[in-house]
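Only one chain is included here, represented as structure tokens and corresponding to the form predicted on its own.
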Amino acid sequence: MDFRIINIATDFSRYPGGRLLTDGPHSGERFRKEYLLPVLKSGQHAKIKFDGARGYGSSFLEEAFGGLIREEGFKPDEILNTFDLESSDESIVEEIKEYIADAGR
């Protein structure tokens, strides 16, 4: 199985924020489209590392992960089976799982 590692702080931005592309260059929409979507479309799996960034706004996380369901048509299981979410702050992982579940309802 093909496996990637995406370290948000080093691969995307130490300052992720905003929901939409119009909110700035480090938005959840851009992260979804440029990092998450290619993994899902390729059938790969990826570990996403959240440590090292200067915090995550709810709008960034919801747009990136909830948007995979709402905007891209994926199912919650597909997302949870594709991405291994890793953070020393377990509340980030739990928050993302809630956004995925909410978007799937």
Second form
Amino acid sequence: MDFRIINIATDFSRYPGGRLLTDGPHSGERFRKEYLLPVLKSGQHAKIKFDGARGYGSSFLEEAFGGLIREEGFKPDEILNTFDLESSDESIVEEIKEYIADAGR
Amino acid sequence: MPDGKDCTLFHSIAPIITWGMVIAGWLVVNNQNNFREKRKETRAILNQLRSDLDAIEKQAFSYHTAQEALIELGRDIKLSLSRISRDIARHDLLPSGKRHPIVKLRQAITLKNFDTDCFLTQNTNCELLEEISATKDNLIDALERHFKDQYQK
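Having seen the form predicted on its own, can you show the form predicted together with the partner chain?
Then the entire complex follows, led off by the chain already shown.
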């Protein structure tokens, strides 16, 4: 089984921020479309590493992960089974799981 | 009255009992000292965290009431929130798996009107700022409650 590692700080940006593409170059929407969607569509699995970035805004996290359900039509289980979320700040993982659960209701 | 055999036995084990009591006493005192030191240290960290949270609240108010989106200030706020969250985890200031109050504070500050192209200057008495203050207070309450549970039994 293919397994990718996506390190947000090194692969995407040390300053992820903003919800929509219009909010800036490192938005949640861009991260979702360029990094998360390809993994889901290819049936691969990925570990997403959050450490190293200079903090996360909730709008970025909600759009990136909640948007997978709201905008792209995936189910919460598909997302949770596809991505392994890794952060030394466990509140980040807790928050993302909340968005996935909320968007799935 | 003890016979000669009992006397000999008592004299041979008396020093062991004495040393045993000395060591047990030392362990109790040492444990109590360690507990007091740990409590003092945690109290100091908690006090620092309270002032850091007050500072974040002020920064968040400045950000949301500014005339335009202040990108650098926004980055500082996200970084400070991240540091606080890690400090809380590092020093076990909240029970593991119960980071909800940190999440709520981050959401209050950065979910709406943050890092956005459609920034709107907020009034000083708006709901968004009230939510920031409320979630900051809730986080402080949760930290204090956990401290009390751990150190003031």
